[in-house]
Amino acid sequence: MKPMAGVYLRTILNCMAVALVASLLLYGCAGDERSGKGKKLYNHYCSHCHGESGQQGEGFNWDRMPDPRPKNLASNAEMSTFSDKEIFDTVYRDMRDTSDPKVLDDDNYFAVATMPTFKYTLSEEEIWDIVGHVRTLHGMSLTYDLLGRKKELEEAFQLAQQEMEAAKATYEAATEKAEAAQAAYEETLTDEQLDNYEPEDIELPEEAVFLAVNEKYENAKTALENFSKRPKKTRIARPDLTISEDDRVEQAKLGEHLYTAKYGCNGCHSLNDIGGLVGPALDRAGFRLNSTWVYQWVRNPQAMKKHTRMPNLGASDADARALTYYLDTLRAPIPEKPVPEPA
């Protein structure tokens, strides 16, 4: 080999592995950035009920919780048969009724109602940061490739934006030569016959092809910003719960169900001295708490208190209408000792 061919060649090698160690010291700070971020999420709104190693037993509220109660997230034994992506779908997912038959049945979803979910309150990247910290907890580390999914929803979104802006301008160009058409046809009335003519709508079917497009196109949308930025905390206008008795009496009874079957509301609330300890005792709900307030605090509970525990669980308008009512049924009368708020 003649030297100066050899002193390029260990050039390149030492540019490689100069390289190598930045792009290995990068992984190791971005590594232990998501643990850290992962664990201090986890600390906020899971510890109190899974422990801050994980173990059972050790959450405040893990004595007060209805079985089944939370796993032992320590085991590696248990945990280890649970890939990344089931963990991840057991936090990010709807609430679901699980007294239907049909949800518990469901091999693919997570049916306990007292585990809420956080899809509505964390960004998708929290919730994997959660997920990392969960691994370590029974020794283990994510593999899942996030990197890749990021790049799914970029490459997904570009692609229905592509569709849908395709989509509009033929949509705009339809529109266009049917007013033409239009006004072509109009121009050959007499002045007798447009004082009495009406126009009909336009209905295009390439309307509907770009609307269902768009509609695409909105969902990819919003699962892209959805990956690293959390929920918009919109401010839930004020509803009109005017109703009349006999529909509130069905309606409180709806409530109660979904209280417990649904969002699991008993695995942070106590009615009776019985539940959870995370949020207040609601015996005295419907003479502490102003129904619209209720109402407001179920749809989005960020936007009224940034950093609270409680998560906003996708509640439909109807559910939590439902679930407002029962809430203003709940009189009972001043306990001799009430109880004490949690640490």
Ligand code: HEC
Contents of the next structure:
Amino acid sequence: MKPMAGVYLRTILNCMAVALVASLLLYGCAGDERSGKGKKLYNHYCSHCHGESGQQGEGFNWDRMPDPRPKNLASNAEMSTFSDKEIFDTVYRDMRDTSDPKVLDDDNYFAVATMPTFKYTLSEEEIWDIVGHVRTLHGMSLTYDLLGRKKELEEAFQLAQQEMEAAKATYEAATEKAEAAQAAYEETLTDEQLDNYEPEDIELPEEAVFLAVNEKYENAKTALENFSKRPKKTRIARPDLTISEDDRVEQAKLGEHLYTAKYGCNGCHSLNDIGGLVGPALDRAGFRLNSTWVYQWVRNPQAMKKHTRMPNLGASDADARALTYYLDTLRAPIPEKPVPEPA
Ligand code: HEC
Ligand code: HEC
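Can you swap the form predicted on its own for the form predicted in complex with the named molecule?
Expanding to the full complex; the earlier chain stays at the top.
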């Protein structure tokens, strides 16, 4: 029996070795696939400003970017001081008005308007893939616990769902009770009184609680969905842009401010030959482009052109309106053709 046991043991050990190698390979392949995706996304959405290798001066937009210019992403000395999460937060954030001292003083916020956010364009997982690729540019690799993050989002969603369901049940029970009380009261009225009777709207504190908890639930749901899927690409409805002349002037002024201070549109677009080259010059936007279209484009470019390099910057309805009124004022005359040199 002894040699047989040895054979068994060896077979088991061999199998274990094979399984180990296979799982390592599988893990390695998944890692490769991830970094391949990260590289592709980086080259499409980041390289024009940061350079394919991360070097300063390399991207075609480098010379045209307003200050401050990006750090050298290929420098281990400069980049190793950033944690994975800090790099992620730079790419995945809400645009805020960088002329606001509160925003500038917030140590947890990357207050550079010309570094666009990709929070509303890519999935969270895709951005982690990009961060993984950025890490390789300066000889490091991602150590962030991605599976742990997904679990955290799932748990937050489940908790928010339980809370929402409990608040909904409480609200429904309170509504039923209030309706029963009203019906009982109506029973006490004479026919004549009933003819003149206007039931009061029932306002319940439970409703406000439910709405607040429900919003938390919707947010947790979106966060979980956006982990592996890109934010929704539904085309924005046509806005009603009618406005008084005075308001239009005010709005355009606000839009001009937001254009540089909050959304850094000038990092990618030029006016009077100053500003980025990633998108077309906007000097004549007011002549060339229809305002309804501009509004829809600014709020969700991917809904109109899936792979455009212009990210959805998460502009609110109000901000997109102001930007639209501003762009409508951009009506530079056609540049005069230079007089050809005599031959
Ligand atoms: C329109 C140009 C532009 C695009 C596109 C862009 N960035 Fe940036 N990025 C900047 C600017 C400007 C800064 C700020 C430089 C500063 O103040 O240090 C910056 C900063 C950063 C930083 C912090 C390091 C630093 O330089 O301060 C990281 C990391 C980064 N970007 C990653 C990305 C990634 C990843 C993408 C693509 C998903 C991307 N960027 C797309 C312009 C851009
Ligand atoms: C990261 C670069 C980037 C940023 C930031 C950016 N854009 Fe763009 N934008 C583009 C690109 C690229 C296009 C060209 C669209 C295409 O065909 O893919 C474009 C197109 C446009 C167009 C259509 C222009 C035309 O002539 O067809 C408008 C209008 C526009 N952007 C407005 C804005 C505004 C307003 C902002 C700021 C809120 C902004 N963009 C921020 C890159 C950018």
